[in-house]
Structures are given as structure tokens and as C-alpha cells.
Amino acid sequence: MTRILAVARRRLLHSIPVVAIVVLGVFALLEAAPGDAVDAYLVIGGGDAEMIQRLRQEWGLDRSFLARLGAYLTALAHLDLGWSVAFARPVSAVLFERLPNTLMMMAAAICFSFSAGTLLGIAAGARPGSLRDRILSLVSLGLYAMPSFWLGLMLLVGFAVKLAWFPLGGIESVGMGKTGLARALDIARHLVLPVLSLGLIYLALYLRLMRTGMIEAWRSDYIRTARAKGLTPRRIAFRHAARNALLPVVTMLGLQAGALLSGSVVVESVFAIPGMGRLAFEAVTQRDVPLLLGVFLISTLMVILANLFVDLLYARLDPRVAAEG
């Protein structure tokens, strides 16, 4: 346990320069992009030259790049993410209002894709070349080839429009006044299609990785030793082969955390879910730099924490990682 905590401490220390690079890089890129929040505001409401100058002074857009960067870093050091000009609210309030929706969807998608993909990969790799293996491999290849937005639209048309089994969009029913368990079940019902559209593609990836790992594990010496001891095929598959085959899948889980977060932008737009992905899209269209910086910062922290969890899980599965530190 002490060695695992040492791994966690080292990973957190390494993440500090990563956060600094992301903040500085994203700020520089956004400042270099053409247009600002005033230009986006004028497209909607219009205004004269005096109004444009006044808005740029109020929003701090008339200062130099270094002045704006220094002001932002100073505020960030005091845990102040700034003011959203698009929502006329503090950035932190807007972010923490949308963050739970994205976390629920991502957590459900990761749990579904990882658990189902791992179990199906074990089933496919337990008997390579069998009919079950061929069917699962073909289905996984088809799922992995589908774009997430197309899969989301097909699920929406089939199960929400045609069959009316699930809601068309949103995170919960508006104006129903549900509380407690009834509200939780309502939110879960709204998340079924978004989670499927986001998780099925990664399920196919984990299935193929687990299948490949299982096939490699069957050729190992320790599997032949387990067979010589008279262990049942089921016990060998789950207690010996699966644990070692799981290591590449866990590694890919950490690498896919960022891709899963970026994929939520499309899925949240398709299903009209008020989450971080949709918030990033709204911030881009309205040139809301402080809000977009806050979205990137929170997203970076989420990816770092996801990779930290994967590192600890990897150290738990493979004691050599914790021993080497």
C-alpha cells in the first residue's frame, strides 16, 4: 500500500507541469484566434463604436496579451476562474452546474464499455477460432467502424422516435417535480441512449484488446502449468489468463479518457444534454475565452485523475509496477 501511495504522489507531482502547459498553451491559442466576445455579441445584438469600446473595456479585452495573461494567472492562483461574458455568471458556477451531467454520462459509459468489453473479450478469447469468437469479432469490428454521432442518431431514431422507449433528449424530465429515487430513475432513463452511443464504440475496442490478450495468455507457460495441475478451463480463464490479459485493456482505458471526453461534445449535442461538451461548443460560438479556459482546465484535471486511477489499478493488477515505483 505504501508503494502504491508513492506511485500516486509521483504521478500527481508530474501532473503539475502538464496543467501549466495546458493553461498557457490554450490561452495563447485562444488569444491568437480571430475575433473575441464583443464580435460574437455584435453578431446577435449589434451596436455602435462607442458601445464596442465600452464593452471591450468592461471585459478587459482592450489590454495587451501579457496583461490579460497575468490577470488570468493571478485570478487562477486565488482559485478564481473568471467571469463568463456569455452567461453573465462566474465561470466556476457555470462549470460546476454542468460538470455532474458529464461525469454521470462518462462514468456510466466507462463502466459499461469496460466491463462488457472485458467479459465479451474473455468469452471470445477463451476459444479462439470458434463460432462465438468469429461472431463477436465481426460485431466488434462493425461497432468500432461506426462514428459516434451516426450511432447516436440511429439510436435516437430507433428507440426514441420509432419505439418511444426512451426520451428524445435532455438530462431529466422538466417540470415533473420528481425527487429521490423517482428522479434518479428518470435521469438514468435519459442517459441510456447517450451512454450506449458513447460506450458501444469503446466496448468494441476493449473486446478486441481483451481477446488478443487472452489468445497470447493461452500460449504462456503458466497456463500450461495450470492445466497440468488439473484446474478447470473456467478457473484458468478467469483466475490466470484474464488477469494478465487485462493489463493492456487497463492501459488503453487511461489513454481513452481524453478521447471519451472529447466524444461527449458530439453526443451531448445530439441528445441535448447540458454538459461540459455542449458548454465548450457554446463557449466557442460566443468567443467566451474565460469559460473555454475553464472547460479546458477542468477537462485536463479530469483526464489526469482518470489516468491516476488507471495507474493505481495497474499497480494493483501487476505488483511489479508498485515494486519498481
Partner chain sequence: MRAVLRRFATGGGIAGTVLFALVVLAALLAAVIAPGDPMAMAGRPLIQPFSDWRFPLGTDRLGRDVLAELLHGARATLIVSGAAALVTLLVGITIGTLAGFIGGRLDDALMRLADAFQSVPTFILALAFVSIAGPSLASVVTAVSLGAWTAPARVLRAEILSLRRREFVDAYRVLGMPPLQIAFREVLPNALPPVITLAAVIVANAILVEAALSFLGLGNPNSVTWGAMIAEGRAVIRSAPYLSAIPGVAVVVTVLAVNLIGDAANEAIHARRVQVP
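Right, the form predicted on its own is done; let's see the coordinates for the form predicted in complex with its partner chain.
Here we give the lone chain, stripped of any partners or molecules.
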């Protein structure tokens, strides 16, 4: 346990400069964007030159670069991400309202792609070169080449328009007054197609990784030992080969967090899900830079947290991971 705590401490220290660089980068992008917060504010309310002058002074926008950076950091420390022009509300309020939908979709996509991908990867890697392996490898190659938004559109055409098995979009049926279990089921039905279009691509990735890991494992000495002991092939595949092949897949989980957030931008736009990804797109179309960078900052922090969690999980699974180094 102390080993894992030490890993946690080291990783936390490690992520401090990373967060600092990201925050500085976001500030640089904010500065580079045309117009400032006052211009944005005036779009809604309007005002005269004197008011503009007063607001700029009040918000510290007429001061030096360093002072503006200081003001930005102070605001961030108070969880103030700025003012969203498009929604006429604080950015953080809009963000935290949208976050649960995205988290729900991501969690479902990760569970789906991880469990189905590793199982199919074990199936493919158990006997490399077999017909089953070839078919699975071919399917995963095809899936891996698909843009998630296009896969989503095609699923939408097939399963929502033609077959009408699933709703066309949105997160839940509006105005049905559903509560409790009925509401949960309704949301689940809305999430099937978006989760598939996000998850199928990563399923292909996990399948490939798991398969490679299994093939690698078949060549190692401990498998030979297991076989010499007379264990059944199924038992060797699951208990011995798969366990070790799983490690690179776990590492990939952390990397997937960022890729899923990226994917949620297009998938949420296709399925009209009011989540954080769609918020990023809305911010782009409405030219709402503070909102866009707020999404950017929060999603980066989420990725850093996810990676921290995965590192700890990895340290727990692999006793060779030491606290140093």
C-alpha cells in the first residue's frame, strides 16, 4: 500500500508542471483570440465608450500582460472560467450542467469497448492464424479506419431511421414525465447508438492490442511451463496469457480518456446530445472563445485525473512498478 501511495505522490508532483503548461497555453489562446471579454459582454448589453473604459479598468484588461495573467489565474483559483456570451451565463455553470451527460456516455463507451474488446482479443489471440482470428482482425481493421461521426450517422440511418429501434437523438424523451427506472431505461435507449459509435472504434483498438499481447505471451517461458504442467488450453489462455496481455490495454485506458472526449465532440453533435463535446461545437459556431477554452481546460484536467487513476491501477496490477524512476 505504501508503494502505491508513493506512486500517487510522484505522479501528482509530475502533473503540476503539466497543468501549469496547459493553463498558460489556454491563456495564450485567449489572448490570441480577436476581441476581449468586454467586447463579448457588450454584444449582449451594449454600452457607450465610457462604460467600455470603465469595464476594461474594472476587469484589469488595460493592464500589462503579466497583470492580466495574474488576474486570469486568480479567477481560475476561484473556479471562475469567465463569461459565456452565447449562453449569457458564467462558463462554469454551463459546463457543469453539461458534464454529467458526457461522463455517462464516456463511462458506458469505456465499459463496452474494454470488456468486448479484451474478450474478442482473447478469442482472436488464443489461436493466431485461425479463421476466427482472421475474421476478427479484418473486422477490427475496418472499424479502426472509420471516422466515429460517420459510423454514428450510418448507425442512425440504419437503426433509427429505417428500423426505428432507437430514438433519433437527444438524451431522453422530452415531456413524457418519466421518473425512476422508466427514465433510466429511456436514457439508456437514447445512449445505445452514440455509445456504439464511440465505443466500436476503441473496441477495435483493444482487440488489436489484446491480440498482440496474447501472441507475445504465447512465446514466453511461463506459458511453456503451464503447458508442461498439463493445463487445458482454455485455462492457459485466460489465467496465464490474458492476465499479462492485459497490462498494455490498461495503459491504453488512460490514453483513451482524451480520445473519447475528442470523439464526443462529433458524436454528440450527430446525436444532438446536450453534453460537453457538443458544447465545444456550439462554442465554435457562436464564436464563444471563453466557453470553448473552458471546455478545453476542464477536459484536459479530466484526462490528467484519468491518467493518474490508471497509473495507480497499473501499479496495483503490476508489482514491478516501483515508487522511483
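Since the structure is predicted, the reported quantities are computational estimates derived from the model, not experimental observations. Numbering follows the first chain given and starts at 1. So that the term is clear: the rigid core is the largest set of C-alpha atoms that superpose within 1.5 Å between two forms.
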item: Core superposition between these two forms, C-alpha change of G82 at least 2 Å; value: yes
item: Post core alignment: G70 C-alpha displaced by 2 Å or more between these two forms; value: yes
item: After fitting the core, M276 CA displacement of 2 Å or more between these two forms; value: no
